[in-house]
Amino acid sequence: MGPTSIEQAVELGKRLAARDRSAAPAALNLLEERGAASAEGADAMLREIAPANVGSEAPGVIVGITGPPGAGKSTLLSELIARWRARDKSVAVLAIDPSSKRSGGSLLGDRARMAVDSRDADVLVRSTATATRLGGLAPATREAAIALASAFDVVIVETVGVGQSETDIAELADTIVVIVQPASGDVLQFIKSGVMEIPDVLVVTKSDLGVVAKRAARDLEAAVKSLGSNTAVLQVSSLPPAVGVDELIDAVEEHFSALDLTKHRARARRLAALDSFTFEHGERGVRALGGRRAAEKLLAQQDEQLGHRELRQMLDRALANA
């Protein structure tokens, strides 16, 4: 099949199980080959990892992290890795980048951007392209997030922004950090955009410029509080010494400890199988299954632990059967 043969790839996904972090790197560009024969051992690697063979859902939280161009993720991921790493956390990290419409590859590079220690087997950095895709999430990070979740402690998938095309990451990710810029229009347009349904945690960066951060801060809080949400708020500067990085953290894992996993990535599963199915067959073949509603009922009556791609295999039987 290629420069990875079904044993390779098994045996992959049996050192993910493991938690062998050293196999990361060839697991993620297992599942970015393209091509039949790359499937097929994409499909080997991740049935080995899937909650119906392991008995559980992979231990690592998966936090997505995204906001407007500019805010200061970049600098915040790397002090969010530091303070990790002093928490003993091993921390993967998917940057999605926009795509080159030329190459197809990522345009930003986040491993250039983002201050980690190259020689720390403990951290893993992979920027990622979109390939044209809304969404802010690259075809193959869903399966990577949930196979870099099977290793690592934490894994951070970093989209390019936020907005009302973009709120994949909302079905991908365990918990949801949304970063706001203050002084910048950020704020307001944030809340006119419709998606303030998606964060478990806002975080008005830059805190360090005082008064405009925290009348972001303030608006922020009012907008939450006028939905009805317990969405936390916090303040972060991540300029030495940085503030507000260590709470962001213990909202972060606050949250993950109070999902019911199971359901969280079963729903998240099937979500995923929708989207993969939509992309490729559209809106008509959505209607030939009679419509979203019907094939979200029929995702929702398979068994909770099967595996994204498995779901996406039974979408496409209803569809050739409709």
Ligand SMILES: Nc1nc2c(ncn2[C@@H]2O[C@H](COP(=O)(O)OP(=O)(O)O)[C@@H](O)[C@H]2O)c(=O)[nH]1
Second form
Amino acid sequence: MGPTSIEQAVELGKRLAARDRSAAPAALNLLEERGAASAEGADAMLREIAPANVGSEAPGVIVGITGPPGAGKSTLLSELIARWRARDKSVAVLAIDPSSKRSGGSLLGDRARMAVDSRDADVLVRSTATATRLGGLAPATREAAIALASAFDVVIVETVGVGQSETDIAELADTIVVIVQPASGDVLQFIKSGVMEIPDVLVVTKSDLGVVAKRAARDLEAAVKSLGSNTAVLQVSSLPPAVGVDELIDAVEEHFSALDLTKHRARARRLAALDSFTFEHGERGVRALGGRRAAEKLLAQQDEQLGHRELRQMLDRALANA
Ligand SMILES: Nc1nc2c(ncn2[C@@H]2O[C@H](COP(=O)(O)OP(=O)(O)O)[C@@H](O)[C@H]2O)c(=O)[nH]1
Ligand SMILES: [Mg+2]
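Alongside the form predicted alone that was just displayed, please also present the structure of the form predicted in complex with this ligand.
Every component of the complex follows; first up is the chain already shown.
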């Protein structure tokens, strides 16, 4: 595909806003090209789907799925796609793997490729190796997630890691799911020590392993309860016959439907703006604004529908005037 004209970019935005999922691949390309000649096009497209323009937040649920390598995320993803499709929901997946240059197909693994029917226009899987930067997710990633949430019912963003990745993904996800495999104590320790914020849903994979999986779930449940949280701890097996996947979907939908979406997304945009500001200007920049609290307060006074780039520009102006 050649460069996208502004008119084409606007058209893509309008189609996404009208929930035309066939516009999604070209929209994602445009966002990935951003920085080259297409920054203006990307901005034009994003304006079309912005809450300030549409009048409401992008309706799809953005689910952040994160966990250590090997925990079973990709295998579980294919089951999630299949079960959500069985509920007649359209599903998009953004797999963020900085170490991988592989295509979305191979990222998902063999079982996933079987589960994802390439002719099904209501499923889209993209992997991106370029979307992360040191200290957080790239702005293009949250824009891609929002663009997809305009048109798809469910947007899953898969990230790898533990301890930091759930914090990063809070900048874009509505519901955060942390995946743990049996007999890996790190997540438990991170939760107990407060290094890691308690996610919205905790999942212990590979329940087919039996007693080790049960014990992992019990330990996590105890830790979460002792910290006063009522986060659900679920067990799944992604091997056939998959077990617990529908319960996971129920838990995600329940969490999402209880959210005040405008408030939640506004908070995520503000987090993203402050994060990218801090990344560029460092703690000195934050101190010049009067500290993190003052910066958060300044952000909280802005219109809830403002995008993270506009919020970021506002912080830059405040710094220039400080
Ligand atoms: N026994 C069992 N193995 C699983 C299950 N889910 C994934 N695995 C295996 O665990 C390994 C890592 O899975 P993968 O989905 O690639 O993990 P990821 O790195 O978190 O994406 C693979 O060998 C999978 O076959 C499960 O539910 N039960
Ligand atoms: Mg994987």
